[in-house]
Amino acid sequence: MTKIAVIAGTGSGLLFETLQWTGSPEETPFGCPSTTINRVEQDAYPADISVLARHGPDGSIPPHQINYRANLWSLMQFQPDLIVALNTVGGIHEAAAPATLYFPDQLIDYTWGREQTYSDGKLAPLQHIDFTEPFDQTGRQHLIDRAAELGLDFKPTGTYGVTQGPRLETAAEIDRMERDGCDIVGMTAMPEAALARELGLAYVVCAIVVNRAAGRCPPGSVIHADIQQSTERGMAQVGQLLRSL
């Protein structure tokens, strides 16, 4: 049976409402992960799916304070065939409409001050990973094929701009990111993707657009109710996708 690890982000609780984040997560050489790893009931999903909540059991850990190294190290012990990272993002490109799924093939890292590598000179030797293609191409294609079969609203490629957070971006920052070639913007794909590559784990992002990025809609037109609705619609599609795996 295929073993899939899901890194659940903001809004993912809609998919895994029955999971109980009980007990303390197991310590790693790099500290404690955000949560324990919980297995999803087999009658819900045909694959062997385990879930780690990126922002903690109550969603309180901000993007820049997540212990990404501990999270990926913990998931490595599960020995997944594929890690599917769920990320709620803002849409920069005109095609990135709310509730659309993106399977990005590239990223640009705008973060700073995060623990970016296991090569710390102490616990892990220096390694220069090939990061030309930051996401696992076989895993991406698998998700794309399933999404196409299901008729989901998705984009098969795109560039994910990763910002520091937790604040949202200014309109000028989004303009710069658009010039850089970014289609969507979020806060958590890095250093996750790089750390997964260092550990030899197949890692892909399923991004859910929940709102238009700053300056891409009239002022005051995006309200929390709209974001909630887009999140629910997007996560419904993610649920179909995971069940199809």
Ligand code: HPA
Given for the second form:
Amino acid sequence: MTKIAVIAGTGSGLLFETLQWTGSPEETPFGCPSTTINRVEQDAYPADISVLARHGPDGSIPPHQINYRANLWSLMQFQPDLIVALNTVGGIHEAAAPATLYFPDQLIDYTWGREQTYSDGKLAPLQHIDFTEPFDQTGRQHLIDRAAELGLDFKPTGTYGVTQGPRLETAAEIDRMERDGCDIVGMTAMPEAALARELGLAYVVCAIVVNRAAGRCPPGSVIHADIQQSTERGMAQVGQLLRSL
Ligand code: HPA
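What would the structure be for the form predicted together with hypoxanthine (HPA), rather than the form predicted on its own?
Starting with the chain above, the whole complex follows.
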């Protein structure tokens, strides 16, 4: 059976309500992962799905303080065929409307100061990974095919701009990101994607647009206005997608 590891993000509790994040995660050479890896019960999801919650059991770890190295290291022990990373994001491009799913094919990294490599000269040998295509193409195509079969509201390509957070961006920052070619903005795909590549793990992002990015909201509305509702609609689509894998 295909083994899928899901890195759950903000709002993913809606999908995995029954998971209990009890027990202490096992220490890795890079420190402690955000949570234990939790197996999803079989009847709801036909694939063998295990979940790690990026922001911790209670969602309190901010994006810049996540121990991405420990998280990916602990997922590697489980030897997944594919890692599906769930990310709630803001929509920059007009087409990136709330509740739309994105399977980005590119990213731009605007983060700084994060532990971003295993090639630190101590525990792992230096390697310059090929990151031309940051996401696993076969895995992406698989998700795209399932999403199309299910008639989900999704975009098969897009560029994900990864910001440092935890604050949201200024309107000028989003303008710059749009000029750079970004379609969506979030805070957690890096260094996650690069670390997965260093470990040779197939990694794809399923991004859920939950708000229009800064300076892109309709006049008179605010960024946080419909986040809850968009998250619920988006996660309902992700649930369908995971159950179809
Ligand atoms: N910006 C950055 N990260 C996000 C956003 C946003 O607008 N929405 C959800 N995650």
